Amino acid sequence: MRHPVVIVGAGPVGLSLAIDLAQRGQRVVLLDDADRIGDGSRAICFSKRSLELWDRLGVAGRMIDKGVVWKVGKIFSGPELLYQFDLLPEDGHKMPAFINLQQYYAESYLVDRVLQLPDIDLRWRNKVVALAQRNDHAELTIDTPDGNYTLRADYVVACDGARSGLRGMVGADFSGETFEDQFLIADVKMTAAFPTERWFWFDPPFHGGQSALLHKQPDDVWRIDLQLGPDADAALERLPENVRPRIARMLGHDDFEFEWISVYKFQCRRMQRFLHERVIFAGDAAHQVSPFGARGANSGLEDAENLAWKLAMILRGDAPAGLLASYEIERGLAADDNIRASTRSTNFIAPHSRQERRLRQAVLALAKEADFAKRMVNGGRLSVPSVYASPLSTVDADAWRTGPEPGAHMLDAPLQTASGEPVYLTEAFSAAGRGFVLLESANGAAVNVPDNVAHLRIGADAPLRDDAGLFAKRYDAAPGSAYLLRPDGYVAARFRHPAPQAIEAAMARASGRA
């Protein structure tokens, strides 16, 4: 058989992508060459943003109820606090700023949300041994116990990981830096009286000169990284009986027990193109940085939710071919800021030269009596959704002060319902369906949209009703004013008074059509 689409690597980024996909009307096959998901919590902190897409795909709900919900930061020099942060100081979302959930309990709640899925096929122990490129379509070699098979698909994407096998089939590779240093990873299971917060020491009394982190995750299991060197030996480092005193100094006592132990270097890399004729490639298989910073698993997602809106509309015929161009170019310069910033925090975190080195002692010096030092301390800057600069965006020809520009993620707001009922933005733009939304900030006779435009009007009058007035603040929304969403909540387009052409040339244009 020929599929629309095979996607390669069931991790949280494949499975997603094959939800989505599926809801929006797409068959998918799902191959992974394991045969359970995966072992070890490895990426634990997941976005607003991310949540905001799994809360689309039916699976936030079971994420949150698991997971610990944070949003404080603080970040120490030796035994002193330096400063703190609040990731979400604002009420009115309906996802925190940030889960912490064991990687295994997010693979697992998606599997479940892909058995209940009709039009995804999800194999195991299905490896992908040889490709070949045709005219019109990618050609697999699937390896199976019971044998080999081949897979025809229009569409095939990677998200195998950052040993992706496909990468080498299509003769792409990485190119970036590896960072020298190495960092042990320990996940403890304890009983402490720690809160929910991320806490990043300079320099702590336990592991002087280097660096630490500790967070929470469900089941009383503790995220630890502990700096180690350049010169650190990654076998002897990561054997429990010389990881137990490493740990035991930090909390003042040895009761805990081991979950998962790992040693690892930083590494920021992306390949030149994510895109080779029929292959796509998407998470860790296109673009790597370090774990400070939450900016993995978060960019991935963000991967997956661009591209399933993108590959729908092709396969449906509503959009050219060429509408993929722009998840390179959107999702390639997302990958330059994620690989910028997560540099900037390894250079900061684990300086690799004298003058690095100076500037970071400095810096921390300062912080402690400065507040435009405490801004220049960099401990893993946080994931935040990416700002596109993008052909498929319209400039705005009006001028407005605050709100989302195009390129931006939509912001959430809490509404109400003609008869009273709470609902959030993201709610009602989900519920409109899987396509363009205009958001019309309501002011009488309701602006006229294409058919294929969903429509939510808000205002005293209008279907919702925006009684807090964080919309009309978060929007810049006055009266008659409108915003153009692409499928994935991004702002393709804004009006101070939209007209049905102006609408119509931004869905050209938002749908590679222009």
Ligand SMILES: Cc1cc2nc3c(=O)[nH]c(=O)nc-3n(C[C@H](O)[C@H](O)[C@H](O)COP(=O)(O)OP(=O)(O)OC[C@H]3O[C@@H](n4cnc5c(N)ncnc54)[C@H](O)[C@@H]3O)c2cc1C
Contents of the next structure:
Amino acid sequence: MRHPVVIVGAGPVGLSLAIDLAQRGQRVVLLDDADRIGDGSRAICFSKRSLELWDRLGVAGRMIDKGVVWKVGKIFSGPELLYQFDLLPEDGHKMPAFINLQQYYAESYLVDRVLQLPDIDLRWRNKVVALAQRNDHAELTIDTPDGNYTLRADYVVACDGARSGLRGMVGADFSGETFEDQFLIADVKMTAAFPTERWFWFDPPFHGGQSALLHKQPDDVWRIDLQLGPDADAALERLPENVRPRIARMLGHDDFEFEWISVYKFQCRRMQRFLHERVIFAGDAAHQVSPFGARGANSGLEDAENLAWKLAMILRGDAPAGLLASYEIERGLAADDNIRASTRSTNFIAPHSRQERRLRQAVLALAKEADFAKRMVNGGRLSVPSVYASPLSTVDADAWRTGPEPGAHMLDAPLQTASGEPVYLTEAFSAAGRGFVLLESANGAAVNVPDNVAHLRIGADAPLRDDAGLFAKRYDAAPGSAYLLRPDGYVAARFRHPAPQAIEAAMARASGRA
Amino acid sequence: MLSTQSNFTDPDAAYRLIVEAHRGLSDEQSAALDAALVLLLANHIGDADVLHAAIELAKRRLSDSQTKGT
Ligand SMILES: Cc1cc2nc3c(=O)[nH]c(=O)nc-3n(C[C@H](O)[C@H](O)[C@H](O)COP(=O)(O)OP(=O)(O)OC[C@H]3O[C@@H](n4cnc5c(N)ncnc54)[C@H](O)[C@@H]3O)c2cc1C
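Return the form predicted together with this ligand of this protein as a structure block, the form predicted alone having already been given.
Below is the entire complex, every chain and molecule, led by the chain shown above.
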């Protein structure tokens, strides 16, 4: 038997991809070598864009209910507050800027959702041990407690994490930078009244010369990162009796328990190509970043949402196989963005040389009174989705002052149904179906759209109203203008006066048919 | 464009100002002062191309003078 899609790895990326594909009507086999979800100190910060994806997948509600919602970060230098930032200064978005949630909760809610979807065949303790590329499919050898078997698939998606075995099986490289500094990551349980903000210190009084981070998680657990420098002995530093005094110095008390302790060295690297014949790489398997900026899982989830609709269209015969090239282009550029951002943060936090450290110290010193230096202080630039320079986008022919340009993701806005019920634009988008959507600012008669495009009309006498005017503002919308959204909610094209042929042409381009 | 013609009416005084800022400082303090000055002046210029050209020129002259052993 031939399977259309086999996903290897049930981490956040593989699980989300499986759900997205199943919701698009695609059967999926999902393999994982473990017997359950992972544990330990891994991701905690999940971005607005990830939550928007998870909302479409039916799991964001649980994530937010359990998670700690936050949007403010503070940066300290020594004992002093240098500045603070607000990641979502405006209202009218369904999803918060960020939540903190232990990765194992996120994974377990995703697994619960997977189990509701009969199109997903989730197989634990199934380890891929060999792979052969055939002309029009790939063949996997899978090791299980009951012995080996083989699976054939039109497409294999390798979501098998940073240590990906599939990478080696296709003979691909994974190169980049390893940072010398080591970081102690402790998840500590305690009751504390610190606000739900991200606190980052350069050279704090309790941990001289190094950096520190404190961030709240659910269940009274706090994530603490302490920089240890390049020469620390990881085996010794990991011992609870050595970690305890460090944390006690930071908190000013000893009243806490350890949930998990690890010592990491961080890396930034990527595969040159994400497509290897019938095998597609996504998430940490394809690219890895240091955690400053929370760009690991969040960017992997963007991979999943980018890939799901393309693969589903190809497998349904609605798009040529060449559409996959755009996955590699779009997500490759995003990986470069994320690696650039997290490398810059890591270098600022852990300077390479004495002069680099002097420059960093000068920035911190000047930041107290000079705005330009404040903006150079880099304790992690938090994950935002990239704007794709993409062959799928239709270049603007009209003038726009604001609004998401082609290649950017849609922005949320609060709307009302004709009967006055509140509904968010992202919800209306998900409810409109799973394909392309034309977002039209109604102006008299509806424009004609192709059959396979769902139509959302917004205006005073239209099915959706924009009473607060935020849709009009965020999309620079004037009566008659329209945005063509891809199935992943990214803008394919926009028009001041949409003509059916122009919509048709933009659809063809965005489906890889141009 | 990086301007390399003389911009000060009194170049000797400008040079003096920089040199005197370093008087009495240890090498470590001087290096820290230079770092802060570079950042302030670079921001004042506010043009990455100019900054880039200045870095290129400074590095080229530095490596020339080092290979000539002066
Ligand atoms: C300290 C730390 C903090 C972090 N903080 C954040 C954060 O705040 N926000 C964020 O977005 N990211 C963060 N990250 C990164 C995040 O944890 C990863 O990016 C994320 O786990 C990647 O997900 P994935 O699904 O690609 O891979 P993984 O989560 O690694 O999942 C891979 C899965 O594949 C399975 N597998 C492997 N090989 C095989 C095989 N041969 N056959 C079958 N199955 C296999 C594994 O068992 C595993 O379940 C952090 C990471 C660390 C270490």
